[in-house]
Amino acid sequence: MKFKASLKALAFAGALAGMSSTASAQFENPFVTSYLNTTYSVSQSAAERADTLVLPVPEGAEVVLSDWSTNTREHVQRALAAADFTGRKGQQATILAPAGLNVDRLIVIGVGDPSDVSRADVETYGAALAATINRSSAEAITVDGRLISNPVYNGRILAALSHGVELRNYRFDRLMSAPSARPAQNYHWRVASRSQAQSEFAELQALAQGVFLARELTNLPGSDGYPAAFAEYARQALEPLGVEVTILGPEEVKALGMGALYGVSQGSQHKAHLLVAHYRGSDQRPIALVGKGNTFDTGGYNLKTDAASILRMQTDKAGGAAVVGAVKALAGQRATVNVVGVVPLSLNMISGEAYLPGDVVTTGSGLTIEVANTDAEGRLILADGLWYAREHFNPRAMADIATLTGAKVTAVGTAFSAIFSEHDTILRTLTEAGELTQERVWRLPLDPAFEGAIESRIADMKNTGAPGASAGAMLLQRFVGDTPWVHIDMAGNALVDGDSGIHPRGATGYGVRMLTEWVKRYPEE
């Protein structure tokens, strides 16, 4: 059974590489693959047919189009007055069988002040629109932006609405024998300026593809998404975009002295790998993104004994998935950045060969770590990933991202990631990126007072300590040298149990949007 599942995972990757665009001839979109059944067109003219008309409405604007009859205007205005619709941000109202219009329904969406509404807010309105459409029989939807007259705001808002629709309509159904039908509508976006809107739509659709890739990788069960399968899936998704992909197998990991990475996976039949994905969109020194790719976490001999917790442990690769997704998004956007993604990949299992509590592993840097707890494996593999990125790429900045500690969830919940850094530029730009994308961050302390927490009697350090989130960051800091660096603890953010905003239930792809934006915001040397 495991063999069949692993072949299925590799087949997913092959399918991913060979998909053609589903965009209409009106808008060349090279980024859409089989993640969605919805199709899109963008133009300055009306669609040939539609059963649903959607109007984004600025606050206080009269809801009327120039080609409407008096009967239509009166019907719409009376219905919206009854619904107390004013165009406030987030309002949505539906009018069925609007008089004088050849559509089944008119949906109006309040966007507030077009010059002030945030991209993240508009994306949630798009997700809400998708949810409304998916509960109806709608097949052909025209989103008419004529009430937003400024072409800059028009393109920006309609693209963000489209992004929200796309993110909500994703489904992970590849393992179902008879999956429910995916949303399969056609959306036509009527914009004020096609040339202005085209770049906005293309950038966000490339970003969505990065999120979808991260969701796919995170959603893969442990027996499907093991280290070699994860790496191959990523390779086939990234290479067509011009990304240089290198995959180091277990013997290469071992030969390079990365004993922490190798040790975590030595108890599994699926040994450690290291995935390196390099997108060279500029001649600058690269920014390095390092993501935890523990493809399933039993806890090792410090076994996870809570059934609900261990059931979610395929998400322990979500940090690595976020890195792969961000590289894909940046490459798809043809961003003028130099970025390298490094994903140490492991599978933390129990066997006669597994590492034990009290063992000492030697990292690629030569520093040794006492394994005080085999369930604190994430910092072990990240230590070697950070060392490799620094040693082989000399990056101008580094960020690592990981589902690292339960202590992070206790400290800041799931509304934020916890971040640890001593570099003001990183803190500023990452906070800005988090606010823009609503993958928000909150700084927790790195302080010499915590050094004693990871002191070991028999090695250079140990892999546990309190406070837990800061202790993990303190260990990782020892592997970055003088490189400006931030540690992002995204524990609790990788999965939602039910539909929520832009996220359908399952893996969220958290981190892709924040990292993509951060890399573009980080200043050049």
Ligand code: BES
Contents of the next structure:
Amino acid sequence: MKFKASLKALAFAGALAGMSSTASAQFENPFVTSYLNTTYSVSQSAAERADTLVLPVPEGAEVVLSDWSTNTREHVQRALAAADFTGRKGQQATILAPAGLNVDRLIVIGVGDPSDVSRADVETYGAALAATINRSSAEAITVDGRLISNPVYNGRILAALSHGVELRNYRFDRLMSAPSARPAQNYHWRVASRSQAQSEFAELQALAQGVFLARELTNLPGSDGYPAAFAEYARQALEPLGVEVTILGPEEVKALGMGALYGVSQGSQHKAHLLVAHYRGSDQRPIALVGKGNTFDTGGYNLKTDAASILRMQTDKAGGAAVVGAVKALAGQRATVNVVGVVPLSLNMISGEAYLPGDVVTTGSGLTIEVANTDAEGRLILADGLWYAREHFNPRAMADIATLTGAKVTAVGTAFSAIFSEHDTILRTLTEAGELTQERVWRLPLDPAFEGAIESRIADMKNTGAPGASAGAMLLQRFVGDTPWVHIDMAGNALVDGDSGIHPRGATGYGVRMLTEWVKRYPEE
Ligand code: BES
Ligand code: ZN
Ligand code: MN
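What about the form predicted in complex with the ligand, after the form predicted alone?
Everything in the complex follows now, all chains and molecules, and the chain you saw is the first one.
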């Protein structure tokens, strides 16, 4: 049964990788995967047919198009006045059967000041639009940007709206025997300048593909998404984009001396793997992204005993998924960057062969770690992942991203991830990338004052200490040498229980958008 389910997952991975564009001839993008049977077209003219007209409206602008009759204009004005619609940021109103228009509904979206509204805000308006559309029978939707006259803002706003629509429309329903129907929807984006808008649309669509891949990998149940399956899924999604994928199996992990990575999975039938995904879009020294790929976290002999928290631990691979998703997005965008994703893959399990509390593991770097707690497994696999990235790729900067500590959730909650770094350029660029994408980050301390926290009686260090989130970062720092580096603790950011904004319930794909932007804005040497 287990094996069958995993084959199903892998077959889907193939379909995902090979899926071609459904966009119209007016606008080609080979990376579009649509989850609600949605097709897209982008042009400067009207679609052949529309049952729904959507107008993004600047604050205070009169809602009228040049081809409207007086009758239409008066009806729309009355209806919008009655709805208190002014075009203020985030407003949305629907007018059914608008007089004199050949559509079933007119939806207006307030965008405030088009020169000032943020991409992230517009994305949430797009998500809200998708939610409205999906509650209706709309099938042919035209989003007409004519009320936003500046062609630059026009293209940007429509592209960001479409990104929000796409992100919200993702579904993870392929394990259901009879998933609910996916109505065929066509969105036609009527832009002021197709040449202006085209690159924005293409970039954001490739970015969404990265987010979807991360969500898929994160959503995979533990028994389907074990290390080898995760690695194979990633390979099938990345290789068609020209990414060089290498997968090290357990024997290679052991032979390279990565005893910390090996140790975590030792108690599972699914032994450690290391996934390496290299996208070479420039000749710069690479940026390395290292993601925690613990495909399920039982806690090991320090077993997780709280039913609600162990139930979410298939998402303990979300950092690894974010790395794979970011590499996919960058490759899909044909970004001029050199980036290598490294994902140590493990399954933290109990058995007669499992590692024990108090064991000492030897890392690839030669440093030894006392396993004071088998549930602090993330830093063990990352220690070897960071060492491997540095040793084999000589990166100009490294970021690791991980669902690492409950302490992080206590400290900063789930609206931020916690970042730890002593490198000003990284802190600045990562904060900017986080604000742009609303995958926000907050700095917590990494400081010699905490060195004592991970001091061990019998080994070079131990894998627990207080304060908890900083102790994790302190351990990781011992494996990065002098490479500029940041640790991103995304515990609590991987999953949402209900639909909210651009996130349908389930895996969020957190990190893909931030990391993709970060890699592109990190300065060259
Ligand atoms: N994967 C967990 C951290 C986690 C907690 C992720 C909550 C998402 C939500 C990690 O491996 C873990 O178990 N951390 C322990 C570390 C402790 C034993 C030092 C924790 O935070 O309790
Ligand atoms: Zn974990
Ligand atoms: Mn754990």
